[in-house]
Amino acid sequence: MAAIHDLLAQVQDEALRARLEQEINRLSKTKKFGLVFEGHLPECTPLYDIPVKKGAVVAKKAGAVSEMYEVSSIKDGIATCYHKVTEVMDEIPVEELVCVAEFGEPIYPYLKPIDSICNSDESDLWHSLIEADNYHALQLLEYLYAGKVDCIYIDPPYNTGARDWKYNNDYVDGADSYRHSKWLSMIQKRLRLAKKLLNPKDSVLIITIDEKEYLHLGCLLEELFPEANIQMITDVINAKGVSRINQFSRVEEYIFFIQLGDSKPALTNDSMLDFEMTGNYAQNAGDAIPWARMLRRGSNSHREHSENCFYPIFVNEEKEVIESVGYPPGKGNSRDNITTPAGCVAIWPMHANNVEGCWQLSRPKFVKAIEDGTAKLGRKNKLGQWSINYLNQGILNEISEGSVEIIGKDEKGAVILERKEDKLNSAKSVWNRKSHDASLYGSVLLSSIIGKRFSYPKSVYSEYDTIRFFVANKPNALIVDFFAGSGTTLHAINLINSEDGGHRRCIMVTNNEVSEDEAKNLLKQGYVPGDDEWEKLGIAQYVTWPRTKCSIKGIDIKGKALKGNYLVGDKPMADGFKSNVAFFKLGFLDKTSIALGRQLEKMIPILWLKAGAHGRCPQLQDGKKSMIILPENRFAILVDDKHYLEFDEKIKGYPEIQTIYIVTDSEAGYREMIAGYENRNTFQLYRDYLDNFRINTGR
């Protein structure tokens, strides 16, 4: 604004200057609709693969990567550095430093194979786990799968105020006045990259969150995805409740669905709402259709509002049936004047505190419903009071339309209903499923596999249901989770595939942070990030990968067979899954030593992923070749374009090869070479790796 006022002072016309000043003041008071927050820089990234040299930007391994230095000289293993902000000089042992990537500075990624598990020779498709800072992993995934991802599911840090997440390698806690701003900056930059991955014609982004950030996140999503259909649902994940000081106990979290293009949830015969646990509905075990309660609630629910709907229902408690229906006592008359038949109790429409209410149906309509079997005696509550149930007009309409069928009556005359599979409906926007209990089917389940190594994992069935709605009709869907945590998403995808024989592929990304307590203990022992002793306790290596391997093999961390069956399909957990997964670590190459011919072996995992991750990820062993033909992986590389004719002849014998990489600097030559490959995916790889694979530059 200072610059604007300086320019304003140069306007000679006083009337014009006054008018402009008035308008500027008015505009300066206009509030932006939506979010206003600090645009913090993206997190800096430690580059453990890059050697510390003169001129390098570095940070202390045991400190915050945002505290950056520049190396002015190195002598006898000691680096003379000056602080990037304070410019204070310091001498630090090189072994205590790590190179750091600043925002806007190009970095050159590769994927280092760490481990793999192959539990299916029948399928050549492989899932992937990438240990990495997810910001740079997303930049790499943009190169690999821009516009090709069907579903992104993320469970980001909830920013509860506890020390549960880091920003620039520093824990962000409740005392940080910029806590919300930092969280929004962090998530915004990742969502912008995530949007580039999603198929704009038909895909979904799913984000779970709790009350601390759901309002901010909702505004941010409206801003980033104006073209999308956005809906938030409520999922009960802890029916017991989590106490809040001077607040209601928390039982739920929220799930945002950001649907692009033609994306929509699959129809289902499962409402996702467990009516057995709600006030307005009752459901007996095995019922597929909800029965509403006869007691009217809300407005116009007292006796004086409808005298004709205030009458007794006589229940034979020994037989547990409705014996008969009494008549309304009449306006002003006491219900005590009504005689109750022998052997029965009178059930009146009564609210709490003995307030007289009214039934949903008048006596004639209720008697007809009893005869038709569309009303029945419910169950006793904890106070010993009987409930009366009936089928509301919505269910009766579905019966008339044929989407719900009467398949018989029970021994007491109530209809037995079944929803036809070809007449499905949308799930409700509130989910109340016992299987979504994060304690029993998250923490307890995970502990039975790898022990108590991770706090607050998601219920595998919660993720199963959430993702299934959008991939049920996509057996070859590509799913990405870049806040993978304990690895529940891949576990859920394997469960979905096992149910319907699908070949959905999942890519998970997680960092390798250790817990705060473990970090303190490791530092006391003299270990720092990057040391093997430190890294093996990080979440990727200590939690995500062990859980992935064990769930696939059907064993726990000690090698013993898992006990029990999955709730879905009653599948024994000990059977594991017919699934294959490759585990990589995202690394970065020194730009001064990069040449395609020398680094091709490190590029292979990236090219393998881009080609669809078919077959086990190959590893080059024997130096430079003129061409690489990999039919089991469905891709080939022409390394030396002088051998194009020989390459082309060999490719003709492998129709299964669908992806071809050609290394050439000549655009015209590349176009000429791919002329005969119309039905295959082709990519030009420059000899200059820097131009082809650099990330972090906003390109």
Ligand SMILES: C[S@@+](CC[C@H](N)C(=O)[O-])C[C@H]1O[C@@H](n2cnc3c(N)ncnc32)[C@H](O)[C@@H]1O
Given for the second form:
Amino acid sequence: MAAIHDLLAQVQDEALRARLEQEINRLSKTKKFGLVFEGHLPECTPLYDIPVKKGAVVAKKAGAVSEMYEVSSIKDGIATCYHKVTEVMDEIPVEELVCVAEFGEPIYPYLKPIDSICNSDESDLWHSLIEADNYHALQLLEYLYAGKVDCIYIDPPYNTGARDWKYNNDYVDGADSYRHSKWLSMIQKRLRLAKKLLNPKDSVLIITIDEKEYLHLGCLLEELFPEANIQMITDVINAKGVSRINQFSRVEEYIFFIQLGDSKPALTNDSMLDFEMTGNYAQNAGDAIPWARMLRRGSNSHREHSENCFYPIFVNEEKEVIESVGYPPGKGNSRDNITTPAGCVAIWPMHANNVEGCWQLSRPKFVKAIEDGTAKLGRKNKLGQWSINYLNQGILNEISEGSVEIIGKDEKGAVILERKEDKLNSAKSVWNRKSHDASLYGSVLLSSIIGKRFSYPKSVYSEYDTIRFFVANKPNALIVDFFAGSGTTLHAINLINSEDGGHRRCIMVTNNEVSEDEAKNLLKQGYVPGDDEWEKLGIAQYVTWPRTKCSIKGIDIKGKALKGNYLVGDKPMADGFKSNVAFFKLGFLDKTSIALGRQLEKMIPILWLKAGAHGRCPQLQDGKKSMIILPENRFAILVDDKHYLEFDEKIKGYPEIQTIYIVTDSEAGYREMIAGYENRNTFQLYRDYLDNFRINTGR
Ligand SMILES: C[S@@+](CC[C@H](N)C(=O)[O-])C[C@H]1O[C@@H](n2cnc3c(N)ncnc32)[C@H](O)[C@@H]1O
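Right, the form predicted on its own is done; let's see the coordinates for the form predicted in complex with this ligand.
Complete assembly follows, chain above in first position.
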């Protein structure tokens, strides 16, 4: 496109140029430039909770979900079905079938509580683990937290070609020529939803990736986040190296940071690149303050760049003081025309080979700096040349901010400074930390907790460092990981919170897939997805949840205390964490069997999450109440608006209730009822459950 514009500029005929310009503009609006990849069959979801009935779209539990049938009748447990594409009729036992929804068809989610761990009485804050396909979970999270999330960290499948992930329930391998476009279709859909969760004013999306997809991902990110500040850093995660045929041995992976609004990484005392925990990367309290050299170096450092900054400084060598400051000789005048006062030597800003340079400060500023004691005579080198020093603007700013203090003056009038607070710096963009070793602090650490159940977890410290850069100054941050795998992210957040007493909250989403070998094994034994025997070996139930519980309790899967200390904070692993987590499974309701108002208890976990997940998630049995007031969960629901006055009176006594849900189908009535609740968050719930939580409609 750029070349066309260059050629266009060469067209002499103005009218023709304008006409061509118009056509090109029209074309560039219709033609897509950038990352082009093919769309694929829509992804579909098995809905194990929904009963198979006449008219349902189904697939075989043991087959691919994309092979869909429509049930035309059911008799004696046998469904007569037509294949949706071939229209071939088949008779299949109902128990072998599962209902299926294509992405785009409305479905009705709820969160089914599976388990919980409460290891902190003091903190009423709860993290969550949601077992779900992340596409649906993200749609639900959009209802809950649109624009509210501070940090999303994801480690998606890297598309290695080694059947490490499934598209539409089918492994994608190296022989699949659509491998990259399938991966891009999958990730694009999820990133579009993820973007809606992020706080546009200040948040970050962090994505780890390796050489297989980093180029495609980078292009996609540019397209999806044109407004963001995107940076990719390199993280050494395996210094031993993994050999690649005819290539360099790989030691690293990449981390994309997509920063929205004011988001910026925290300053640090660790460069992340230089020798471990440099210490000298930060200027610690008590360290000497560096005085800068007055002689300008690098660009614009010659006399002709700044005649005002080319002047002599007269030094009394005997007393070792600056006696006076001469004037610039002016453009074209030789410095030899300037007379040096008796008893002094003239110091000019000179580079090697007698090249005339310039000072950092003009004469008036330098004279003022000497008066203030912020410029001084430096040392004499072996060649007998004096250096002149001054305090640069950074240090002067620090003096006015108070992190550096003037504690006196030396006998020649120069200030004596003391650093009061550590001065931190930006980390570098290549990270080389032993603690990021994915084998030692990922696989080995995870195995020590739950045994060998999961391949390729991240190092908990690499996640700790990565996320901490963006939440260090946000003690109440909300963090989401929707490719949670073994649950390293919550482990890292627990570590961050335990270090500084923060209340950061983490929501992890992971599916419950079993490994390919496991699946073969289970099928051989006659189990199919959806069976308890199958599901209990899935990642969410077999890996993420046990790791989460054990790391919080400080024990391994056999109940023995964990050995060793965490590398950060030197905290014994056996101490566990003061942390609470609720484990949910995203389920789907059958729209034909949901009667008005009856499903309120099913909505409670969703409402609890929306209200900030305070206190243990309540489980209500009786949906017939006219109101539900839950001070420990900080929310209340007016179920029957006829009882508004009574409700209003009651909640006056609970200032801790910050979120109010009102069930009404009348927008006007809702507005009227919330008029007095300006200081609380209020939400309208429709009487029909389905209208509140219909998802998957591509809205
Ligand atoms: C590379 S792993 C993440 C590993 C994780 N960072 C750790 O340290 O354990 C990616 C995980 O995402 C999960 N996953 C893949 N596709 C998913 C989907 N569509 N919905 C939810 N989870 C998915 C897989 O189960 C896999 O465990």
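Positions refer to the first chain, counted from 1. For clarity, every value in this text was computed on a predicted model and none was experimentally measured. If you superpose the two forms and keep the largest set of C-alpha atoms that fall within 1.5 Å, you have the rigid core.
Annotation: Cα of G261 displaced by less than 2 Å between these two forms, core superposition.
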